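Listed next as structure tokens is one chain, alone, in the form predicted alone.
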Amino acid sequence: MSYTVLARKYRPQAFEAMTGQEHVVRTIENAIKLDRVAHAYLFAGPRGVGKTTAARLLARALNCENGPTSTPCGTCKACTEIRDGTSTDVAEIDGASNNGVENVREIRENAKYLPQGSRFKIYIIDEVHMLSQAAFNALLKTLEEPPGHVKFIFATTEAHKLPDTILSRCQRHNFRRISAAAMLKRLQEICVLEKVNVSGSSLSLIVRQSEGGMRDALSLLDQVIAACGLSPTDADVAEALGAIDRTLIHAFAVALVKRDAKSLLTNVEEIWNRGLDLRRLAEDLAFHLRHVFVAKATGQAPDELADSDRDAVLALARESDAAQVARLFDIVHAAVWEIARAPQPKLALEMALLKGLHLAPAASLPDLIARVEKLSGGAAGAQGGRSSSANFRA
């Protein structure tokens, strides 16, 4: 029985289905409509944000029987062959394993010939930064003045490694990390289609761990479903991902704000006995304190949080002082580095948290200025009173 992973099953099949890259989609669609398609494109950005998907969609848009069009039909021979990876006129090349001069020489020789059945012969080179310097040099002339039937699409996660001579010959598009809100919405849509009942808190955890990459998020969701079934609890999801339950992270933050040393040490002992990563705990706690500070500053919780998490963060923000939360964040964030290198991580974490408990009461700058002015006024009044008494006695 063959199973298609979610990252492949829900790969966008149209430009409008791409999540979080509207600026790139808009530019490409306009270029096709205005007949201003460049001969070489460079798609640069983090992993898993849609670079290769956009390259395939552009290839379909150019070679579709109804095209060039920004809305390829997806059903003609050219579209289906490109989608299935069987097109003889669209070559997807792995730059890591085809990085020599001989590989580029082969591309140059084949580029001379007309496409067999399509409008354009298209070369998609993934991780193009892996090409050797000699291979880049061999590609320069062809890349600058390719035959009219040839298009190049390069994809890379490390554009800074490309020579300037290559960059100057390409039209560059920078792909962004996908926003947490957009990714959360897309995961919710996929869960409905897959009939998976995952809470908003668990999806938020997946989003946070994916670090802006949709492919990573879908891979993690696949992992959760395989480990926990179609109705996983928040605790099951956290365990499957090697993360710490959000309710426990919130309990740490509450204990810090309320200066509850006993709860802090009890929770640290629980995390330690369960064999969880203490550095990861410090990172998650720092993120949570950041969310509380944002809620305190703006009056609303960050969009990437689930509804239940938003309520908890807002409640803690109302009970806390902004200056105190900021100082707690500094301590916990600094502890991440210390815990990672400490011979006794548990001791490093406990002492960092206890330092946070014994911070002096926080006060905002306007409050401090008002107190100083009040004290100054009182001192001046007392000094004036003494002078008047001395004059009276004289």
Ligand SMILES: Nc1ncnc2c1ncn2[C@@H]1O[C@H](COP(=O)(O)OP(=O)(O)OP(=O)(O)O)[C@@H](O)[C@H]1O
Given for the second form:
Amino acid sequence: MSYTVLARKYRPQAFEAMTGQEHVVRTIENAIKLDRVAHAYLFAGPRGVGKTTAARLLARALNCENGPTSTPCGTCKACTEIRDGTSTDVAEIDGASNNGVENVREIRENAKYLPQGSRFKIYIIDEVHMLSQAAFNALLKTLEEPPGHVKFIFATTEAHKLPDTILSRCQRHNFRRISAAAMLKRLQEICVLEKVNVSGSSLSLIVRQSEGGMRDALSLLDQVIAACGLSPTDADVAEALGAIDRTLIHAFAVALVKRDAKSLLTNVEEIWNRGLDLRRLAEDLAFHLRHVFVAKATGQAPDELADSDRDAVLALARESDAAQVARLFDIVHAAVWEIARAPQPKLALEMALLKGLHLAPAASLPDLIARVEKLSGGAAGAQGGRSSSANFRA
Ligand SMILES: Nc1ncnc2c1ncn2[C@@H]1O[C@H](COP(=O)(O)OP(=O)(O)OP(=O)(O)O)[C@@H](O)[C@H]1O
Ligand SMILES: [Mg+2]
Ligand SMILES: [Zn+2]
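Could you give the coordinates for the form predicted together with the ligand, as opposed to the form predicted alone above?
What follows is the entire complex, opening with the chain shown before.
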């Protein structure tokens, strides 16, 4: 049997199976229940977050033999044909390659005729922003007053490129990037179903690289399994993704907080020898410091971290000082740009990290004040106090 990529294999087959687009799903389910389905929908949002999936589910919901229903059966002729892309009444059109006025004229002609076996004739136009101006104009009239048996569902990653005339004739739904926590949960479920053993820490690396797109996340998981098999170690996964193992990133953060210059330099050397991308290291480290800062500010490790990473981040947050972490973040974040431009990236990174050791205050402000007070109290007289606080300022 041929291998199906995870993104296709795990395309949600019911509205309730969609991760993270509850606001859209709820509105559509309600519209179906109340029999108030609009004649034209626009699904807008970043790539791989469920627009096409939702369009197909809506098509099924409308044409299911037991429908219209927000829970299409998935087994009737209409449902299975839509799933397989063979329904004569549901046309999935790629707007990028069918963007001419003649393509829209064809739709217009075709839309006049009643559906062959189903309730509605449904036109799903993907990447609809690619239509030409003339094509949009040709679409306007039909979109304004389509025959009762016609529904349009448009999907786009670039809604801002659509003319206002089109926008105002559609009911628009904005799809969101999927939250890290929701995506992590979904990936964990899929790993169980696929019987692969990828640690939470590695999965959260995939989540971060996919930037909220579920398709990207699943493609990365495919890539990891292809490269490392069913039980990869964290280092394997990091390598397969061209990333740096989180344990090592954490080691950098710890060394910065604890002012351990030696360990910083050894670790830079190691990364350099392994041929890993130093800019990437700085980016990952900036992210990691951000997590520590969030943990410090909220008392909780950020949701997007795997359980195994949370404890380490929380522990470091407890040991560090907020002002110090904030300044370390600034330095490392700025280093990302410096490294990208530097003729000697390694030098730029090392210097940035070493600066991080010296710039950040040695202790928290309350600590310093306490020490100043102690000194001024203990050193008999105002003068000693003044000179020691002057030392701290220097
Ligand atoms: N919200 C989601 N919940 C669960 N899986 C999802 C979700 N969004 C995307 N996926 C996964 O990603 C795959 C691609 O999703 P889909 O085709 O719906 O994305 P899209 O938003 O249309 O992307 P594009 O803009 O690139 O066309 C699906 O087959 C599914 O595996
Ligand atoms: Mg799509
Ligand atoms: Zn059905």
